[in-house]
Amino acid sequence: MSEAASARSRQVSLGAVPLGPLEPMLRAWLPRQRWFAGKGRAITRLRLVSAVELLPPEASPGLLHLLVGVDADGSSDCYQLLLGVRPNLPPALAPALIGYAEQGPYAGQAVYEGLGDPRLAALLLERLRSPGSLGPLRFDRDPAALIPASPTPRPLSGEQTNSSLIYGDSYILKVFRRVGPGVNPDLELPRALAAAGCTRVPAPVAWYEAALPGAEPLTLGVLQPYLRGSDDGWQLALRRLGAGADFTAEAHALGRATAEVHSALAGALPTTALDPEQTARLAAGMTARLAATAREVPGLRPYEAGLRGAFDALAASRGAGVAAQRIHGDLHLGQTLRTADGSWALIDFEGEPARPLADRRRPEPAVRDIAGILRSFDYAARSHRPFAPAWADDCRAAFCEGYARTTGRDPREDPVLLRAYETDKAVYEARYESRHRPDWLHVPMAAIRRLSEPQRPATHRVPPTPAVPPAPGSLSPHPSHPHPHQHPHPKPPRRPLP
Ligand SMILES: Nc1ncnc2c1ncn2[C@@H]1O[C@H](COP(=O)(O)OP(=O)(O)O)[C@@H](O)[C@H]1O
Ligand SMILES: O=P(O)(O)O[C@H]1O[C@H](CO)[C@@H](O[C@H]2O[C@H](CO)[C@@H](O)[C@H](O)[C@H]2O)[C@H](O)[C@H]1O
């Protein structure tokens, strides 16, 4: 019998205080990941949510599954963790280590940052691979797909928002650290897009989650093909740029890829049509982020008054109908993969990961993303030195063309509700970069500048665009440019965790 199989799993109690001796270390450690949200706020208290054992200690090493509420200056946010607990460190986890328990069930014993170990790397994929619950958690997959046995496990390196391991260079299994209740995009989405068929998002093969009395599932990890040899889009511009090279041809492909996808989540899912009021709420949220930012940012203060005209346009256009429908709602270019085959595929539908997650799930204009990739291009000419302006705006024609070409309607047909949602995306990174990465903020700010200025009208039309089915097996049939039903999409209660 495996170890996964034969292990016991149990609640286990910490002690009288909410951590026991769990909490001064974990206190000291929280702050110093790279995903913990609450940078910078002192933590005023740690809570308990539900603790597992999905190793008891004496197995050595021992996996602790913890949910702990992190109370910070007024906010409260809860984080997955997984802690290996063993009496010795091999000296390969020593960068793990979290602290040594002084009392309670692990004392004696190291604690240390589980997903690094392989051994317990390979039992969390055990879990998955067997359906089932081990109290608070479930665990669940899709029958159909052929998980292998033990291949072999290693962390993702590089600072991401969650934490992957990537299993055999065949799966990739992403444990999401911020957590709340309600399904997390990043498993709905993919879910829907695979069962429609589009083939543009790996499709989940295992998932699990905890249901805790109370409240809606929380998802905690989503298990999917891993990509061998694909290619971020993001380096891949870079790379090209670097080389003085075009890079229209992805971009357009990546416009078509990006229209089937939302062609897919508008055929699968809840769909509806802005009203003025609805458009009115949209452009005040965009206003509301831009104060806030101008608050954080000095150097965005002189442009507040011209940015906040693309937010009026958008208030004043009334709407005008515009669909509105689940899209990926944090797209740009490291969000899209050139897979081996040179198809483009696009993942991580987490959304904004500091949005609250009812509004990542509320449905919103695609151009949200189509935004989110045309900042990407300017980034990327930004980047380069000197500044390379043509090849950005070459990207962007490419890209609305390909869109437009699966579609039928080009992005830049909407002028007022692109400035407004690129006006916005420039301004959450500009939030982005003055907290963490002060020397890129030139790059938000050099857009700000340009968006501040009052817009000359269109002196040329886009040519409107004959719309070409997607290629064959990549996307479910539906109508090429969804007319939006008129069921809004309701808004899923946020339950405080227990
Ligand atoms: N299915 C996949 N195949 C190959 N690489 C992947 C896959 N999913 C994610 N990655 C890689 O892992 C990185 C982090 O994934 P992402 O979903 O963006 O995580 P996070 O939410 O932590 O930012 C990506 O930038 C990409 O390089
Ligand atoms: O961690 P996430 O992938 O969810 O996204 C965050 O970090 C991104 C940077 O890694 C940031 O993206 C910005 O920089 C990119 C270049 O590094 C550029 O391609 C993007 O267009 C630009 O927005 C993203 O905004 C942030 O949410």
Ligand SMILES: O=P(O)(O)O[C@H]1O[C@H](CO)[C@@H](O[C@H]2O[C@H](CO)[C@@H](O)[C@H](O)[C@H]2O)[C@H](O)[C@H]1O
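Note that the structure is predicted; figures quoted are calculated from it, not measured. Numbering follows the first chain given and starts at 1. Rigid core: the largest C-alpha set superposing within 1.5 Å between the two forms. First, how it differs from the form predicted alone.
- Once both forms are fitted on their rigid core, the CA atom of residue 29 lies less than 2 Å apart between the two forms.
- Once both forms are overlaid on the rigid core, the distance between the two CA positions of residue 139 between the two forms is under 2 angstroms.
- Annotation: Cα of residue 303 displaced by at least 2 Å between the two forms, core superposition.
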Contents of the next structure:
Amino acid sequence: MSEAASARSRQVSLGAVPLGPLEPMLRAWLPRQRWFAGKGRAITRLRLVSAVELLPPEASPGLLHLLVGVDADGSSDCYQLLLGVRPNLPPALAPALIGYAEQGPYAGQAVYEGLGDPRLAALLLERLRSPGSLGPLRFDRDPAALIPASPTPRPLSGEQTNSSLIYGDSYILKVFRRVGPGVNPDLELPRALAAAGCTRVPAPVAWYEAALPGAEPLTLGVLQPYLRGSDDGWQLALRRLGAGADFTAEAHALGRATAEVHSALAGALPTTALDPEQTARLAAGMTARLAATAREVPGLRPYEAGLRGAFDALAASRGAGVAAQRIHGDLHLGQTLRTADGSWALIDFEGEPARPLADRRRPEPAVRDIAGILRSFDYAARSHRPFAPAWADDCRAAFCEGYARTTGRDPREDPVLLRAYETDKAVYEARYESRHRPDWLHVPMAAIRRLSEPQRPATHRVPPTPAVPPAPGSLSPHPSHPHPHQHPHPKPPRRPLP
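The form predicted alone, contrasted with the form predicted together with the ligand above:
Left out here are the partners and the other molecules; the chain alone remains.
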């Protein structure tokens, strides 16, 4: 049988009903998954977009790859599912059970979350080691990368919007759950950075996508080096706080690392400058988010007028030729790693998944990422008892000075732009905390009170001299990837925190 014929034979017909016998069990199972975006909304329809068997029909266990369209109260999303199929489910896989098929090609068999099955997880890596197509699925890799055969897979715990598998101590595979047409930035940007010679980000070594008729390919998964022995930036900051230790050396080095990534992205991908109309639209979007949040969070209303001043000032600046480029898009301490050699790496370039993919791929001012990190220092300080405001101020200053050391320009020299993005971030945090973690609402509210006050001329506070000179450092040619990193502060409502 030819490869094309074999690929066609693997595509599965599940019956005339959109998902046939799988539909009832998926309707019950999907809303319980942490990565499901439609929580709180009733599923109105499930649509089969694609179905491919990754193993021959007679194999046991079997592995079924599905792309499923989900309509829920006016929203429409596409999800990637990898379902295992067995006549009998071993006790170790009982938590992965989705249900038992009562009819159709899998009648009488257990259907379960396939990524939890080591045998099926190993198969996925083998597909990535051998580029090629299977139905609409396309597997590709960096020909220079050495991907070992059959390392032991294990799922990464604490996942949120995606699922990840660690293979031995060498690689980690991120499987995107909510997918859409177009290259995912978590593949596009690290590849561009690797081509530019930037070693601050683990370079993808393999990936797979779906090529559907009449649409751009959908990025489905990315395999990257696993940064064994790295410290999650958020957890490291909390440990230093708890020990009463200085963190300015690390903050300074992180500022330099962030600037290196921004500089490499600006050199590798198109840049632009905001004109007055674009700046006005940017400020209008921030103002609209503020108004919506004030309606939802009563405690924010007394500060609304003062906060709006930050956005009015941005609109009045008429753009001033603000540079816009590709950025991380969702940067905070939980998206950073201090590697075993003491240098910093940035991870998770997917951007804010609540935003449409096309928006996440647009150039934006780099200060958006900077504001995310500065707010993250404040979150860390306020999670500590007693509150350590000087620690946060010193870290914020050290980060900005480290950034300026690389780019030649301190982010605080653009106070209107920086204040607008910090304010927008704090407003977003207030909305998130109000919905999901009311006990944390005091953290963004403290920033909101500060940001709503009339702004005095900026003075740059000089932090203590770092005890250890910050080393710019870089990743080794074959770095590793993080341990489970938790998102320390706000994620969109569809990304519930642990």
